[in-house]
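The form predicted alone is given below as one chain in structure tokens.
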Amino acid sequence: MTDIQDYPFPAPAALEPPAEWAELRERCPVARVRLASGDEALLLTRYDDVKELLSDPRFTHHLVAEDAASLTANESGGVFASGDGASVRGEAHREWRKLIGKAFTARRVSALQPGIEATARRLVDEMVERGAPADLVSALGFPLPVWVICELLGVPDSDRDRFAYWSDTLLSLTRYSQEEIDAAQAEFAAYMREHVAARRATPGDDLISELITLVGALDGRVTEEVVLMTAKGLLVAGHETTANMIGKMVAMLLADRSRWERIVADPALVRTAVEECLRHDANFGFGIPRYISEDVEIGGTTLAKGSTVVCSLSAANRDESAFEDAAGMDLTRSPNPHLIFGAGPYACLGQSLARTELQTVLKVLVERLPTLALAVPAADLRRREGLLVGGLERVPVTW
């Protein structure tokens, strides 16, 4: 293994990946890395080896143990620490996402879609009445992706903005003090138990009104709390990272305008170009994480028991071995298994709401706006730092 090298790692540029994936791919595919709370982990950058990982069932993502490295520079910062739900694990764990399962169906999806169209429509709409240069990320980016949540989970649209705070301090690295942290979680979960008792009291047709519905049937075997982590869940998977990733996948799209001009003269390719932003992104963020409960070997090497390992989806996704140009963006690739939404018992419950957002946003702005165009050089874009899911602080665009 490589000397310790402080992680996340940077990056030259807002769309560009980090020199050390392609060095550690190459040369240490198992690396050791120290995190923002200082304790040390080990960095997998693998296709193979990220695969092979996520999807052994004996490791999950809770980094409760006491040997557990802590990922952030905050004690309860980061959906992966102890605190909501991170009691349930195991039997109880496989009970809650059977339940998410069942809950969260395609017909549920499909019907969000006509409404997330609309919305983005609308979005967009009031984006060109404001005029050009726009800020695509607060225009259409945030907006859309927590409206989409607010329908999920049946609470008002007028609370978005306190959704988008709480959802910020829950992926807090290091933006957040401890303290903001800790107050934005009690606001969180006491709005949501607020909100379990008043759905209790006059169910919907909403996601909430279901699962209680469905965990009074478990006969208490999947407690309420985790109806509320399970709004947690789905504010920060559900919120953040889509609304990050519209801004990226416009962005990246733009960055070379012939991209955006295929898809202008194809929208056929909506589809597959949407898979390959979303395996191109050198910026999706922390990374998921695994604890070794005992040894296991992944790529000939030994991961120890006690061990807090890290996975690079994006590192993964840009693996030569796995994709053919993988440093290149093909918008006809298909396949294209990336590893974006994770892999195995653990994979993203979310991933088909997801692609519906981001196929969706793209049709309407294909179609609405086919003159777009970066209203800065994409060298000038920034990232959004501090958090575990990686973001940009502006796309800048005219048409």
Ligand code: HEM
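Positions refer to the first chain, counted from 1. All of these numbers come straight from a predicted model, not from anything done at the bench. Here, rigid core means the biggest group of C-alpha atoms that superpose within 1.5 Å across both forms. Compared with the form predicted in complex with this ligand:
Relative to the superposed core, Tyr291 undergoes a Cα shift smaller than 2 Å between the two forms. With the core superposed, Arg199 shows a C-alpha displacement of at least 2 Å between the two forms.
With the core held fixed, Thr302 shows a CA shift below 2 Å between the two forms.
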Given for the second form:
Amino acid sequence: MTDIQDYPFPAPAALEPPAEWAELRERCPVARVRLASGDEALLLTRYDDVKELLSDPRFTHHLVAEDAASLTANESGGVFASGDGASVRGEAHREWRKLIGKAFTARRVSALQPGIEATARRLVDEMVERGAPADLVSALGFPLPVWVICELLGVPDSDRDRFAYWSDTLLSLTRYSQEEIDAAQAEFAAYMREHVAARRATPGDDLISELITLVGALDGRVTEEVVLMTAKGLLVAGHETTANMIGKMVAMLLADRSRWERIVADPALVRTAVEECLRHDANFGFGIPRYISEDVEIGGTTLAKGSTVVCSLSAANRDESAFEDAAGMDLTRSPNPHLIFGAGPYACLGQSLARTELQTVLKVLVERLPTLALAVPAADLRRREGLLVGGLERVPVTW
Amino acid sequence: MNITVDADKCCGAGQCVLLAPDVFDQNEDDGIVVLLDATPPEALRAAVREAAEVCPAAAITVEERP
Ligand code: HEM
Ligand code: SF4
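With the form predicted alone already on screen, would you show the form predicted in complex with this ligand?
First the chain shown before, then all remaining chains and molecules of the complex.
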């Protein structure tokens, strides 16, 4: 544990893992790394270690302590350091999770499925109308998850294009100017306040109406601000992650077209194929940080109080000691206890929803476009750089 | 097969309900797991084992023999 490597590691080909992962899992499971901010952190790459640390309720991803490392080179420190609704801690965090958890019960998610499918079909039809080649990321990957979040929040159809624009600007670190970002933030906030007022007057069966009903019950703790922050939190947590995953999933399956053909021949494989794509994703992005607020032993090493640890979910998901033929893709792998949604008390709340979106996209694509193929060699796919969430710039396809 | 769930550990992500809706449900109020059937019939057991393996909070314990 002497030499410090720069992190994130230089990216290899878009769908390949960095060579460092296998080396570190083997020789240096708790590795010192230097972040873009210049701060130092510890990197975990083994399945057991990552799972154990994420499952420990004492440690969270809120890097607000004085000595916590800053993840990004820009001053804000990125989404993990922001004081938004997703960043309430301890008791307040439990309360917030409970509240939001209601939106994500499997039953509610199942109720959303027909709408998700109809929207996916419409987007694919529109892509087909415009003709091949098309970019799957912009035609389907980005529009679908934001539609789903609008549905959850009860945002009317007519406002969804504006909503998608606000989400893009909120999430982008590079594509928009600071003025555009500030303007979008302000418009979004004003829009959500109006939306809350409208729902207060005429409640629907959406999440916002439910949050408003709880205002009284929760002693005024759930304010308009919390609703606003929740809406923002869902966009930050659920838009770009899922959008990128749609593109990566399709790219992984088309890069070796025998995978695609197998699912076309047997659509019952959709569920396990989606799980395997989630496990196999070598481009999750930065990883999940944890601030170590008291000494803890992981895999025989003591992590000192005050350290910032980065859990590489993708490296853990490629650990040969946890998955047979971890480097390969087995579309029938089951069970598949991968860690892409985290683990333990802070695991992804939207995972049922994300799974439903991915399964629906794959089902619609294999039904509607069985001849789908990459329009460029897989080696020409490019990673989107500079964001905390990994994805591909474009996934050009033909059919 | 005998199933137990630990509601304190459950993070309410609903994986178990997606995989085995006849065995698990989620509380309407907070999304926390509700066990519907602690000793499910043979046909459901593979799904239950999978749910226990993939539960992100390790909140589901399966004893093969009661
Ligand atoms: C493939 C898509 C997705 C991936 C890979 C993903 C991954 C993750 C991960 C790893 C975490 C845990 C962070 C930690 O442990 O500190 C997380 C948290 C979270 N995710 Fe997701 N997510 C996805 C989609 C979604 C969607 C669609 C939603 C909702 C619309 C969502 C909502 C959330 C929320 C609310 C949290 C925070 C939970 C908390 O703070 O307690 N996610 N996600
Ligand atoms: S899968 Fe585990 S964490 Fe998720 S609802 Fe079921 S018991 Fe709770």
